[in-house]
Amino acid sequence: MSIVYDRVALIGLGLIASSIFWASKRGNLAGEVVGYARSADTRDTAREIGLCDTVYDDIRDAVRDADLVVLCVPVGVMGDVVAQIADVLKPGATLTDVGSVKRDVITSVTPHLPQGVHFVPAHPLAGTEHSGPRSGFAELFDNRWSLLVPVDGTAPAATAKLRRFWEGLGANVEEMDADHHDLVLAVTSHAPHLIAYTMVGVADDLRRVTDSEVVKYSAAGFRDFTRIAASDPTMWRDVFLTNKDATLEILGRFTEELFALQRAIRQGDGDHLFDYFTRTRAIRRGIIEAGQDTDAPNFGRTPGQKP
C-alpha cells in the first residue's frame, strides 16, 4: 500500500503500539512513526529496539505535527493525556485510540478535543498476555478485527483515510456504535477475562491442591484461563471500572446459567448437560469457520510462538 499518513504518532509503547509500529513499516502506511512513553525505562528500551523513527522525551513534542494519533494507553487515563496535548494537535489531524471500551473513553476524551480534530475512536480485537515494547510483531493485526467508533459530527473522509491505515496494517474492519460496542466486548473479552482472573484466584486459593500440582497437571483448560490472567493488570482494571453496567449485566446472565448447569449436575440431569454443551460447541465451529481461531492441537501454536 501506499502512505497513508505522513507523520504518525503513537502514545505509548507497549504491545499494540508497538505492533502497529512493525505492521506500519511492513505496510509503508507512514512517512514517520514516532513515539512517546511515560515511563523513561520504556522509552530507552523502544530506541535500543528501533521502535519508531524519533522516541521523545516530551509527550507534546512528539503529537506536534502528527496527522495521526494514536492513543496507546489504559483507558482510565486518556482523557488526561488529551487534556496535555489539545493545544498542540495539528488541525486537521485525526485522533484516536485502541482502548478495549469506548462509550467511556468518548466522554473522557471529548470535553478536550480542538476544534479542527477530527476524533475516530477505534478497537483492534488483538493481543497477547504480553506487555511492554518488546512485544509487538507485525502480524499481530492480521485477519482480525478492527472496530472503529466515529463520534457524531465525524468527517466521512477522516473515518475512511484511518481504516485504510488499519486494513494496511492487515485488520478486518467495521465501524460500530460505542455502547453496542461495550456490552459486545461485555460478552467476548471483558467478562471472559474476568472468569479467567477468578478460576486463576480459585486454584490459588484451594489448599487442598498444591501449587505444585496446580503447575505440574496444569490441562489445557486451566493453562489457557492462566494465559488469560497473566494480561496487563492495569488495563484490565482500568476496562472493568469504565465498561462496568456492561460487565455487570454480562456477569449476571454468567451466573444465572451457571446456577442452571450447578443444578443439572445435581440432579443429574444429563440431558440438560448434553444440550448445553452441544450449543456451545457450535459456537467454537463458527469462530474457526470464520477464521479467528484454528482447531490445531494447542491452537496451532508451536512451542514459544506468540499466541
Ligand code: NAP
Given for the second form:
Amino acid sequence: MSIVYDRVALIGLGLIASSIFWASKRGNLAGEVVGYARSADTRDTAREIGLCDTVYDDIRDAVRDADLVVLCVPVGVMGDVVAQIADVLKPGATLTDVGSVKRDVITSVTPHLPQGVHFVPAHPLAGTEHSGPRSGFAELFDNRWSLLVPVDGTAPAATAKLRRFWEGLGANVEEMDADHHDLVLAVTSHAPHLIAYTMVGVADDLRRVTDSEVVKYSAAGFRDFTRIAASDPTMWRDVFLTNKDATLEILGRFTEELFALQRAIRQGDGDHLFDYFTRTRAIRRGIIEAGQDTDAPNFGRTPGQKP
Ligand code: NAP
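If the one shown is the form predicted on its own, what is the structure of the form predicted together with the named molecule?
Once more the chain from above appears, this time first in line as the rest of the complex follows.
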C-alpha cells in the first residue's frame, strides 16, 4: 500500500481511533498520524504505548495541517467538536467520522463546516465491547464493511480517496444513504444491543438468582448477551438518543414478533416455533457464507476454555 494522506489527525483516542492508527501503520497509509484526546489520562496512555506519532494537548493544534481529520468521539458530541476546530481546518482537507449513527452526525456537523473542507461521513462495521486507547488492534477492520455516507455536494475525488484509505485499513467499502444506513444499523446492531442490555438487566433484577446461578451457568447463551451488554455506556446512550426513530420502528416490530412467539408457546404451537427457528437458522448460515463470522462451534471458543 502507498501513502494516501500526508497527515491524518485522529480526534478521540479510543478503540476505533487506536485501531485506525495501528492499521494505517501496518498499511503505510499516512506520512504522519497525530492525535488528540479530551482527557490528560488518555493522552498520557497514548504517549506511553506509542499511539500516534504526536499526541497534542490542544485539539486545534492536532487538526491544523491535517489532510484527513477523523472524528472518533461519541456521536452526541461530534457537532461540538467540529465547532471547536472548524476555523483551523486546512482548505482542501477531508473531515470524516466513524460514528455509529449517520443522519444525526450530518445534521450536527454540517452547520459548522467551513467552505473548502470536504465532509465524508463514514462508519466501520467493526468493534468489540472494549474501549479506550489500549483496546485497538490493526486487524479490527480486516474483511469488515466500512460504509461511506457522502453528503450532497461532496467532491467525488474526496470520497474516492477516503475509500482507498479504508480499503488500506483492511475494510470492504460501500456507499450508502444516511437514512438507509440508520435503519439497517437499527436492525443489525442497535436493537440487538438494546435487547442484550434488557436481558442482562432482567437477570440483574432477579438478584437472588444473579448472585449465584446466572453467573455460574452463564455459558448457556446468556454469556453472549453479557458480552454485548458490556459495551461502552456513553457510546450506546448516544446511539439510542440519536437514532431514535429507526430504533423505535425496529423495536415495535420486535415486540410484535415476541408476542407472536409468546402466544405460540402458550398455545403449544410447535409448528410455528419450528418454522420460525428454521428461518432464523438460515440467516446465521448466510452470515457465515458472507465471511462475517466464524463457522467454528461456540464462536470458536476453545473447548474447556474458562468463560
Ligand atoms: P472509546 O473507546 O470509548 O473512545 C472514545 C473517545 O472519545 C475517547 O478518547 C474519549 O476521550 C473521547 N470522548 C468521549 N466523550 C467526549 C467528549 N464529550 N468530548 C470529546 N471527546 C470525548 O469509543 P470508540 O468505541 O472508539 O467509539 C468512538 C466512535 O466510534 C463512536 O462514535 C462510536 O459510535 C463509533 N463506533 C464504535 C464502534 C464500537 O464497537 N466500539 C464500532 C463502530 C463505530 P477520553 O478518553 O479522554 O475520555
